[in-house]
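As structure tokens, one chain now follows by itself in the form predicted alone.
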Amino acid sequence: MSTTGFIFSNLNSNTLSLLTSDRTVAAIPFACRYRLVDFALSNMVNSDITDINIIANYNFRSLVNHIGSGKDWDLARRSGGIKILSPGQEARQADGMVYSYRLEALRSIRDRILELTSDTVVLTDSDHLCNIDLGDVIDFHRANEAEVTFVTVQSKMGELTRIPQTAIQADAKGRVTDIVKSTGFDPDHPLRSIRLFVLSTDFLVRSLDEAVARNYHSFTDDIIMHSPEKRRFFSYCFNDVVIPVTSFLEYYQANMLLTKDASVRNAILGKWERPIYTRVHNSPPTVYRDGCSVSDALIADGCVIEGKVENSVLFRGVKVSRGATVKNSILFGGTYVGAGSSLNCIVSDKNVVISDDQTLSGAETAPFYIAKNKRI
């Protein structure tokens, strides 16, 4: 028995549009040295899933550059390994459609799915970050002879989301008894899907056949919600940290959370038995000049820090000049902060130049975004 992994790279790109104008969701930089896709990839590799497919859509050049041959995840293999699949690349897929739903994405690679020899499939989005042993989930799935296993978390009182979530009711053994869509806490459906699924391959193939026959688009709305086989749907409740990154504000808050909360940081990045892998860059160490000040910050290699950095995330090659202050901000690779400038609640994309003596500020609930290659 074996498992094949599929990662959706573009879903929710509309709610992360500031960061996805020229990159896919999966390729969004995160936590000073990672991309969002690294978490899904590492969860699979750490669970001995070595046949992995990333379903791309558009703007995936930076994703291809990041993944390379897959060697940094030990996926440069003759058999299995990692593949980036795009709509229209299959011989029979003539329309090359741009998808908005999981089912559309799966339909676009139907020929690839029909070739699978594995008995189970893991499907995951790129915008829910966690460090999970998928082997336990797959064992649970097989022990229950399930068709679909949802990985879920407990909903919290007062929880609100912009995007409708799949809310689940399950019995004591995890068998799903009801599924609804919800944008807030629902005491009758206390479990929330984190958009990570284990499916039997047979169920996935049957679902695709039905989707083609009936022109279905949504995996959840058209297949899951109306399936007559719900008695074989199960919920695996994950009790550790899950960080949603489904909007620009959530992206900002997630990075800030990692700078301030060591327990969350350790739950995601600090498990030695399940490390999060990423592409390795041979960058020089960061230089901290005399008189600089750094506190509660995540800073990658190759930076030069001459000023003050507080509660911030700095990617490779960032320079903070003397007399400059960077607080509560996220600076992508190659950002330059001029002498005497002050940044607060800023997200700067790659290769931004901020001249001397500039003052820029957003708010914690509305961080200010600076587009790639801009000069201020």
The other form holds:
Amino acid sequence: MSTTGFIFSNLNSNTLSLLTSDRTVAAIPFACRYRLVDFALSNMVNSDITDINIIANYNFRSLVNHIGSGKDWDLARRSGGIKILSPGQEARQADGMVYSYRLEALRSIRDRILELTSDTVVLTDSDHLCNIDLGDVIDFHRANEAEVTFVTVQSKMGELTRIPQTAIQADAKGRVTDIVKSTGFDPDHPLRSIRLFVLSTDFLVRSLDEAVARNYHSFTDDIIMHSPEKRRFFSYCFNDVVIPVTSFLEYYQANMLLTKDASVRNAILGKWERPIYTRVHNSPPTVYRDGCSVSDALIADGCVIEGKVENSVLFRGVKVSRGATVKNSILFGGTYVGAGSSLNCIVSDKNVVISDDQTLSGAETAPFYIAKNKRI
Amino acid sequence: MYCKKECIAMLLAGGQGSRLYALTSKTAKPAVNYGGKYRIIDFPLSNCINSGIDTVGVLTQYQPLALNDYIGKGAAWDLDRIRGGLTVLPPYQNGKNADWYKGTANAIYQNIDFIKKYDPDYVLILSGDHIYKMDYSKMLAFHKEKKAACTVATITVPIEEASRFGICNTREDGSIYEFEEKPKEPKNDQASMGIYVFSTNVLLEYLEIDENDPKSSKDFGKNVIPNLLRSGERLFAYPFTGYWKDVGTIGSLWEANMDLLAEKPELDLRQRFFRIYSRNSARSPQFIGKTASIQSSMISEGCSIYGTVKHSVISGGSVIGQGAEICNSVIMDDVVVEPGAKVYYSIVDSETVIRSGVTVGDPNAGKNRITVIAKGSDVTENVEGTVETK
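What about the form predicted in complex with the partner chain, after the form predicted alone?
Below is the whole assembly, all chains and molecules, this chain first.
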């Protein structure tokens, strides 16, 4: 009995468009030193899943660069380990585009799935961040002899989402009784899927055969929403912190939440028995010079801080010069903030240079994004 | 298998470093923490890989657990190779004999088979006791150019301290005519850095001679180098300019850490083309809270700072509580300084807890009175001075 992991690197990239102009969703930098995929990968590794496939479709150069041999996640293995599956010919749709649905992606790697010797698979996107023991979910799945187990959270009153989410109704034992799509709180379907699934391999293979036979494209629309009450579908309700990163604003708010809320920080990054692994860069420790002032900031190694930093997330090698102020901002690796400049609600992509005495400001509900390598 | 290398390095990492007291009671000196995220051995190992030397024998003896654990198979320095790479060389049993390494020369002598395996033209002898960045390939080129039998790297030291070192007396062309180990009255200020390049045949010949000399104390500085000179071999001094620090004492280790806090430190850890690599652990980013105040300090990943940190180096995973004050100190890995505790002029070894309200060290102590707290201590009352492991 073993488990194989599949990570979809680039579903829903259109809603994160600014950050995904030259990278996949999985490779979006997050919280000083991570990429989104690190959370899915670390959850698997920390739950002894060491045969992992990342399904890429396009723009995956920075992802390949990040993963390397997989050594930093302890996934450089002779048996199993990590593989990045690039799109093959069969992934092309009639219109020449690569797949955009989960099921299409899986169809394109059907050969690989038929070779699996594991009894269960974990499928996950990279846009819901949590620190979860997947071993518990898999035990739950096996104990129920489930075909699919959905990891879910309780949706909250008044909650709205831009893209429709899978809303689930389940009985007391977690058996799924109905599934709908919803953009808000639905009292009849109070559980929301975080797009992290455990499937029995057998069910996955049968679904793929059916998808080929009937030309299905969407896992949600064509497979799981067809009379779910007749299947063995279960909901595993996860009662810990889950941070959705499905839009640019959510991305910004997620980073800000980490600087403000110690309980969220601990739930995601602070579990010593389940650390989040990432690619190692050998940056020296961060230097804080005389006259700097820092509060509620998450900071990576390799930075030099001379000015003022408040409620911000600084990636590796950021320099905040004398007299500069950085507030409510996210500065990616190598950002340079010149002397006397002032930033508020800014998301600066990699290697942005902000010269001396500039004032830039976005709003908390509409942070201002500065593209990679730009000079201001 | 064909493994010929032009030059291999032998890194002597077995020393106890007894003048670091509590810091080395359970750890070999090369594994002592430095600069927030490094260990002393990161410097010679990174120098090797940055100098194009990809075959390194690391000779261990004293308290090797932490050191072996840290270096692993050398992956952190890109030294996990199919051909060459890093090999840990502990003392071993041999027929009837089982010998500890009796001196630096004997340690190399016992590993002649390792050297012969790579059939190198040159052997670089290093020690794991110093903080410096050096391109050994330049020293090797110097050695070849001078057609030397042995080249000794030297550095200018203050003349009043020269009697602590091995002093090279040289002619105008840089050739050495006399080598004095710790002379009472030094003739000049050119100290040996304990870094030697040997032509392999010369090394093997003189190691054999030294091994068979019952009066020898089997040491490079005391025996082998003077012996080469007596036999009229070509010895040259290779003058090194740049930051070099012998961190053999508490005071010098503390000072080497403080050197990093200068506005423009002499030892530049930020250079991209000569990186110092180290073993990284999966730690979260550092978090600086609202109540924190940090001035001219270096802080590493995994730290949470809520108190005051002035002119100090804080290593990975340490927590400095609200109202706590750290001044002119070195805090190693995973230390907890509880709210309200004070630390002045101290080196606090890893996994120590300093309880609320306790004062460690003296705010007026200065460089010559550094307080040392041993690894894993639980400090519940005020302390000052060297604190030994219980």
